[in-house]
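Just the one chain here, laid out as structure tokens, in the form predicted alone.
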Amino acid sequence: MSNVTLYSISYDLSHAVVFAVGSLAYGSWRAAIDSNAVVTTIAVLVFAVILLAASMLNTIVLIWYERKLLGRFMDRRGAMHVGYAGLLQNFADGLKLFRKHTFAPREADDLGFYFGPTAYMVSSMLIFGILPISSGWNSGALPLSLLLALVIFSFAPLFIFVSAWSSNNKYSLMGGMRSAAQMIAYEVPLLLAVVAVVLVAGSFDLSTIVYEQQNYWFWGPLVVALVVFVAAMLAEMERIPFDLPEAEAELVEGWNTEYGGMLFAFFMLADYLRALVGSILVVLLFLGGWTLPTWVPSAATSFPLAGIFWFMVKTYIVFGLFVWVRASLPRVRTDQLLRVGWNRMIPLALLSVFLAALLVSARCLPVFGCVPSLGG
């Protein structure tokens, strides 16, 4: 693996920085700001910026993406008329929730009303300073990367519960209390196709599994393990079919009725993040990351931030299958979406492990290769 990351390039950025502004200063000031602590500290918060610059950037544009795919999939246009191609119509939408004043209802608890949106965002922004994009994104030194990212994605269910009952609404209780059913009965398949995942990796670094996917990407072998980990990343984040806690024509708008304004925004950017970190999960684990096949000719991978460039190519592909998937199907009862994930996602997930077990056991598979810490 590289050892330039983003990280280092921030350090040594910071450092040069530091060292001007130091050999400015004299005595005792000038050992203060040149410390190792100060360099420390900016390095974080540049990278922090760009994490931040990037994961919005793509959260914008993945709006866009989603209101045209949809106008052709209902065939019409979709966004047009703000900028080239509608490209600045979630601008003018976020412009407009940013001067709309937010209003709490009476009876609203005011500490949850207004911590719950806001821990929701902050929560779903934190994964991408773990996800690799590359390998010269970050230094990929986290052995437990994907269990962190899991951890952190799997705090959405209190925040939306702690938003939900403080609003003091009923529709809005029992979308937070669907909410939290739906993301814990979806949990844990999701869990034990990424254990699939992991047995045949062998680790719980992301950026180790994606290495090991060089002779061939994870979805051939473990195509069921990848079926339970969308279906249950698409309840995760709450997309159709599995939308029921903010069903509409049930429930208003579900956990999120009485929010507007910024915080509405909150909610409605949080969702996006979680999508992007979903479709990004399911590159990472299943379909080579940043990596491409080796028949592919070096020119496709040689060019500058090759790397970067083939992983969000993946993981907007991912995205528009999941905005194919909502395009297409209606929602289902919210009967219906805990038997399938009690009876039926668990079983396959079972099923998933086995056959990692399997593939382990045999090391190499006649048509896919070695895996390569275990083929030898």
Contents of the next structure:
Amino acid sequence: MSNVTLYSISYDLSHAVVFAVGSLAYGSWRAAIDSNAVVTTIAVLVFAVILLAASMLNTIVLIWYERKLLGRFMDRRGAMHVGYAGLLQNFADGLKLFRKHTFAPREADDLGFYFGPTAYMVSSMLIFGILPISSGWNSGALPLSLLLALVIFSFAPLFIFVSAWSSNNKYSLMGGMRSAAQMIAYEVPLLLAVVAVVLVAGSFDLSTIVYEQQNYWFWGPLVVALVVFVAAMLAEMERIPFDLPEAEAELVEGWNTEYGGMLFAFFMLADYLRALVGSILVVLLFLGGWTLPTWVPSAATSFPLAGIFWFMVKTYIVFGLFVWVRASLPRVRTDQLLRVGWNRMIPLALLSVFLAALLVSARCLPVFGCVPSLGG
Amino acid sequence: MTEELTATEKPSDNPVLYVARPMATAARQFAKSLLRPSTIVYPYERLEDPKFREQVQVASGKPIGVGAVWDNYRGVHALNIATCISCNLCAFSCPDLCIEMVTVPGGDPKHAKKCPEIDYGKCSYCGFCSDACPEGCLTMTTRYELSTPKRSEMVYSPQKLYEVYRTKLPMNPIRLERPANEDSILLDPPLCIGCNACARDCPTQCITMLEIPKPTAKPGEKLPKRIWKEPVVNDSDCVRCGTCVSVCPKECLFWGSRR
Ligand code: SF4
Ligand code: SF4
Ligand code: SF4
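Previous: the form predicted alone; requested now: the form predicted together with its partner chain:
Zooming out: every chain and molecule, the one shown earlier first.
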């Protein structure tokens, strides 16, 4: 297994830069510049920038990926024209939005109107600082990282509501209200499904949860929890069939009706960032994160950054599933959504917790094997 | 494919089937679209290409663009300037008044050659002009690409229409079935002053001015001041464009049946 991780790359980069700068300085300055603290600080900053760039890039590629997949599901071809197979189309769209003037309605509350999208965007990006993408990913070494990620994740409806309310538009407001109602209906089963995973893994730390899946991935024994989690995640991400807050057939464009230009781009990017985070959470909690089953030849796991590679492959497959759902199912009504949330999902989620408890007390399963921390 | 995607398929009450069935349909569609997409990548691939005309099918056994629709397509006009006789019939028959007759080089000094200039911003592709053209030099082609960033480029000069003619695209000479025009140009002799305007402007040069005997004036009667000639129309050469009728200063030419 190679030891090249993203952090080691950024550390080396920062070391080289600091060394180069230090060699230009003299005396006590040189010692100050060359100190380990400086190197580490810059390494962390470089790491953060790489992370930011990578997450933005991934988001944009994700939009492309969704457009292409959705196109095929609808017997179209998706974006074709700009770049190879339309790969650069979203960059062109982004540039266009970037150049546009941003208007605020006259009656809008400016503070909320601008705060909403910014906070929505920032909170979505914040989660990337927490999620571990491969082993040795020390940016997320928090004992409660899963909890923190979910907390930040569920901030979003609040910001949506703020921006919807301050837009001073009835459609925006309705969208915001729906978003809030949806959150209450889906937060509970989502967290209960997570509880099932946490029970089995015995930790709230995402890295530990992945580590616990070395014998078998959790989706097998915890399939009920997986179904609940994916459905609740769809609602959390406000994607079809649960995109009631946007519902462009009923609410113009839902809560972002009044937004245009870069603010709209913020919403769009943040939406896909959240979709990315959702897919990543599914991969981390149920699909073994960056690990591969032991029967996979070691050549497939030993090249540099193999962990990140396999992680992204899994993430894109999970996102493909979300797109598949989007292409197949119609949008549900509000009452249907709430009924499914309270009447179907919560009992299912409770069942999954119960099954997880059984699994914990059984310690080992005939087909799957044992959970490491439970004495396997 | 159409049989599988009937609209009558009702959503199931079973929650598992409710989700699973549409997903299966979508997956089938996805696979089909990957292997055999229903769309072509238009500016790069075209339906004119026989390869795609056969490949892309609306329903089984019914390729797009083959048969009546394509062969009867009315697109941009093609104009053969050489055979145009400047009869004005195309402009006359256009319901949208989008044809203007503009002078092109090649006419004689007395009788300028005028050919149609078509404003595609107004044209409704009815084909009346092509139908009316007596010489068959204005036809409609299968060209359909007209988008341009400038409105002025929507106006096709005769030269540009001639360029279209030279591309040798499939032409669609529109000939509506209808009884031939039996009417002829008739003259109301007492009104004619023999001015030669009709003979000068007749695009087919089928009017000849024939001398008529100058009557001897009776005493006290004043002979009209005129040239003692009268137009005679060669009916088999006349394309019935009506130019003579409209240029006659005395309105003495008219349409009528010889019978
Ligand atoms: S096709 Fe019809 S509308 Fe167009 S120029 Fe000819 S007569 Fe006019
Ligand atoms: S109808 Fe034909 S011959 Fe007459 S002016 Fe038009 S194009 Fe020329
Ligand atoms: S209608 Fe008159 S101008 Fe036209 S071809 Fe006949 S005689 Fe000539």
